[in-house]
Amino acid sequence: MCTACNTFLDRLIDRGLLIETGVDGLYGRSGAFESVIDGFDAAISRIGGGDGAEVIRFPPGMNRALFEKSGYLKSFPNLAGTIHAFGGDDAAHAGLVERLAKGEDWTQHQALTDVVLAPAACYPLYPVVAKRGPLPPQGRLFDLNSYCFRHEPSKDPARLQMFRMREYVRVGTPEQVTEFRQTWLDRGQALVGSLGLPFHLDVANDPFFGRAGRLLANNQRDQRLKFELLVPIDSEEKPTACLSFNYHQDHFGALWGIRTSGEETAHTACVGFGMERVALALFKHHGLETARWPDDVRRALWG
């Protein structure tokens, strides 16, 4: 037992569940940690797997032109992650190696590529849906899972820079998508309750940037467009959002030209599962040895 482990993060690293990389919010995961992720993923599928969702798995990188069109940089410029690559000649390469050897800035000849890091699993989805033409009368339902990136380094283990997000996304009429969200509000609470975790549901807002962002956040809360299922992980005073339930209204439908079968602008909603956050919550509340977790929690994860 580590006597100098003063924080939850220290204990996770000491036990080998998380592996340090030297960058806050960027960790390797042990097999035991991954088994919890796999168990939670399977538990989600047992609940939503019968809904007939189309399964799509996008890579963690997405098309930069589509990312720019999405408007993410208008609302969250501080969280975005771009990918750069070397584009110089032999002389530039020699200069790069020399600066690298001296510990100097070597990025002079790095240029922006056509790939950015996806901030959420659903961002690459909407242009794909739009290209298929009008929706069928029943709309569409998608099952997504991807690594995502948000630039917010932190000592809080639940605030990772690279993390996995599982999402179900509903595209259709306002009635279809609001019914979907209410269904998952109920399902999500039952799922987290079956894992023996303390939680509460609350109205929330996205972390929009700047003065205009505060107006957007207030509007989002006033219209109750976003709910979060909160579990205490790093502290009781500031519980962590582990599940998110979002109604986007016609924002993505209008942006990408997604139409219903009646040629109206489609509405969208999603439920997002923070996979590492739920795993961390389980280790926090049930201990660092999964073999000692309550039997009903183990059955909910691994059958």
The other form holds:
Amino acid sequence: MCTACNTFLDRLIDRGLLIETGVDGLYGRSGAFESVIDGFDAAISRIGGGDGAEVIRFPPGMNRALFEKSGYLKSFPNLAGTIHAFGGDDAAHAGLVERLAKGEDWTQHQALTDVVLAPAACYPLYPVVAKRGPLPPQGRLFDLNSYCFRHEPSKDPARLQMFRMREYVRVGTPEQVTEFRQTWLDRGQALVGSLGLPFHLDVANDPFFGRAGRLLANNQRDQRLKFELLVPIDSEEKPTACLSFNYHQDHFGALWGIRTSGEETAHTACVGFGMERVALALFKHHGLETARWPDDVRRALWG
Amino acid sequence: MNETLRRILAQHGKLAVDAASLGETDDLYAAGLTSFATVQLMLAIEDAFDIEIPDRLLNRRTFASLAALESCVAGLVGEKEPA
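What does the same protein look like in the form predicted together with its partner chain, given that the last one was the form predicted on its own?
Full assembly next; the chain just shown is listed first.
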């Protein structure tokens, strides 16, 4: 037994729900933890599955050239994860092994690869949609789920460096995408309510970097482009965003050249579900043993 | 100042209209100014007038029109120069 289990993270690790790797924000997950993720995933599908979304599963790495064009580095350079690989010859390899043995910096011949880690499930989607040509009159709807990476090591178990994000993404006219977002604002509250979690909705902003970022964040809030559904997990004062509802206006449509059937620049919106965050919220509020969770919560997850 | 602001707008605003034809109080967002273009505007204005726009003014209202920008810049240039 853990003798100094002070924090929620300690208790999760002690119970074996999360498995330490030695890096903050990077954990293995137990079978019990995964069954909650699976249950929540299925609960989302029960609500959104009838909408006819096209299912796409991208790997957690994305095309670096497309990532560079996406503008992510303008806004979140500190969160991005780029993948490097050894590009040297035999002599460079010998040097690497030697420096490694001495505990010195061995990364001299590490070079950028063509792959970066996906920062959000929808980033690889937009260029794919653009390539298909103008949208059909009803627009398009996608169902995504991917491991994502954000470099923000933390002791808060709800701030993981690698986590899963399920998303529905709507691409279409401003009317189509704002209606989609409103629908999911309603559905998201009903869903989280059915899980017996305390929550509230709030206007939010993305964590844009630097002074330019403060301007972008203020603009985003002024225009009410992002809402978050917040549940207290690690702290009551700073509740955690478990779902987010984002209206990108024509940002991605203009960037990637996505056109509507009426040859206008397409607008986009997405609803994102932080899978681990919702699971953690459930463990926080209903206890670490899923068998003891309230029956209606168990039914909402596992039918 | 007005001429400099118009030149910066033409260069960095990525507007759908000619910056020279803008009225003082015309809504720049309606003229096509995007959030990301306001960042470029902010940097160019700070550079041109040797000022730093403080956090409290980093919002949509500051960049809403030529008149709003002039008032912001005039205030900051005024603060900089001793009376």
